[in-house]
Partner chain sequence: VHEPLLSEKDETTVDVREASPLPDDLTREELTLPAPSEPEIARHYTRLSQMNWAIDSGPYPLGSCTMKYNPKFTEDVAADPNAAIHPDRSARAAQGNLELQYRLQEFLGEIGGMDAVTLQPPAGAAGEFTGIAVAKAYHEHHGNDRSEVVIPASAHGTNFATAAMAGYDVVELPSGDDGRVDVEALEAAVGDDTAALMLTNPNTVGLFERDITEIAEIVHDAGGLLYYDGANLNALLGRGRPGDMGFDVMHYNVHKTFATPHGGGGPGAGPVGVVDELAEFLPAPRVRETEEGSGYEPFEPANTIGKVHGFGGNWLVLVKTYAYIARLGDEGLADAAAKAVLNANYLAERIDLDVPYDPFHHEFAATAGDRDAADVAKRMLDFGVHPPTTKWPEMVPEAMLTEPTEIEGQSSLDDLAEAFNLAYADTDDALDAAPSRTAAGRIDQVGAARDPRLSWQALDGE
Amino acid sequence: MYKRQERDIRAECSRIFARNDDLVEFLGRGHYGHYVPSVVDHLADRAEFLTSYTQYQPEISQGFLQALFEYQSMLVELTGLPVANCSMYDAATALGEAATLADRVRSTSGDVALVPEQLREGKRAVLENYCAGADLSVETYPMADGNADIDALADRAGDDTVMVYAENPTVRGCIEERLAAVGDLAADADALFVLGSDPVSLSVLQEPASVGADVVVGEAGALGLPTAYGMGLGLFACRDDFLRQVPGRLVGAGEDAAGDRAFTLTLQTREQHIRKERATSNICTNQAWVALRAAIHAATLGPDGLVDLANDCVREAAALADRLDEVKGAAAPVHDRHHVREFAVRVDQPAAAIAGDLEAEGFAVHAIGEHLLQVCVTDLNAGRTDGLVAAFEEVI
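The form predicted in complex with its partner chain - chain by itself:
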């Protein structure tokens, strides 16, 4: 490896990245791009944030600690749960940590983590790895028309269940209509009810605490991050009971020697650097800077902007589904549910071929089954739906 000038490396990388095709992406499935206001970059990129280390000396780290405290507070409002940590790696690892939490707090009652049949492959694969170490097995429950099949879940959940996981919206963008029933079932089985979501959806959807969620996980990078090739921000919030079992870092308010309010990392005895093999997780480096970005993005939107954004995600998805439904050979949405951002489309021809043809037309969509596509619309691509519809008409 020979040494090169920064200018040459910038030029080289620019050339390399230009080899990614210029596509309009209608991609989601749990990983969303929304427009990130410029001010987020400008503020989060301030060197005092970006080039700082974990706040081991809180007296000279008040700025980042307060920002993380505010991030936690935002999640508390969005989830209705009183405890939110200041980040996990992403939605998948947050789910994995939720499973090991369930194992710790519910270990006497079983060894099964129940997840929905329709779930991102990658998320499930990560969960499997976290469960493997805890000797949990991951099993699925069926879905009915895009929602959890409550009857089937009732049959399945039982003494062996330590956790029931549901998503709202689901991986296919469907809004769950009977979450409280899922919560009741989980409670009856003495299992943790773990709910997956994201902060944009949470701005309008039922508050997780109100449907009995014990833990909320998900992708908080829907705020503050571009799609970034899959980089994420794991949301993790839970009930007070689990405070001393929470994985990851927590920022708390306390006092300094003068009696003034000050912030500090707290409850660190849960963590690996103190508790070693009895820690609640091995997590050390987390996604603090991404959490900062999410907090700034949320501040720029405010509650009005968040609600508007979420509502637009509902409306745009419905509108696009209607238009695609009119394309001969396509039917959308496949599930008769309300949707956030995305929905499944049934196509008469093989889905993979159609996705390929759409790509050739400059549009990326998911092929999720032999005759199923999935399409995601947000503020970023809502202005390009005419093109997508035309491309559908062209290739089908």
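Could I have the structure of this protein in the form predicted on its own, to go alongside the form predicted in complex with its partner chain above?
No partners, no molecules, just the chain.
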């Protein structure tokens, strides 16, 4: 057998990678890149973290278990809900698990999960996959100028509803302004109110518990991960009423035989490796190492740094929208709302053609409709907005 030298393989990989388009990405819609401090890599790449699997032996896993407990604690603080697990695969699977939890705990009959009509396609597809196995159906409620249409939702939510899902910010980056009203409608229908968000946005937006959220799901990979467009980190937090229905793993704190504080996986009888087909979920692993990275990133930023990052996401989006709105043939933002990171842009020409022309100029944006683009700005690409605006002026 021919054995290739390391330098030959590296050279071939370099040639393959060189074929990638060198684009400045202004892409979002659930996948967000923020600068990841080097300390995250240095700590998370330690062998005791990289080689660890599930922490079933607490006597040899105290360090990792404590880090996961801190991750859960951060989510509890951000959401205001008392229970958070130590990760799901991604935001889509977390939403699917929330729907099946709602079906298990709802005291009356019902089989409809209501979601906003503006929802990322992949997230809805995963939710429908989960719901099909539980004999639930997924239906939508209308949006009004980027926010939930409360009147239409009131007409739709009823006895057949098991879950009402809303996002803050929405898939188009809009801050949802009437979350409490959504929560009230869910409560009136005896349905669970599930709210989607991310840890950066949660640091400045309304606390989910304060608007009646029963469950919070989302993509925690906004911290600790580069933009992956695949691998994620699903967050899942809920009221303590649902403690024994929570999917995934929970790290608890207690005392060891010597009376010292210790950490362990707790309430494992919910899980598949013990209850098999009667488990609360068939999820059989998690994203513990990615959750570790998110915890390190959040701890490095600290509370003030996390708030500063979120505020920058609001300011940069508003500033870029104002500049694009001055380009002839473009109007931004489409929705008269406050935005986090991203916003929609209406263009006179076909959006797909404009996106293609921008790609030729070295910039990637989403085409989300016949005449709609979506642009996302974070700390990673904020320094390239001048070039994006110039490219818009060139191609429109």
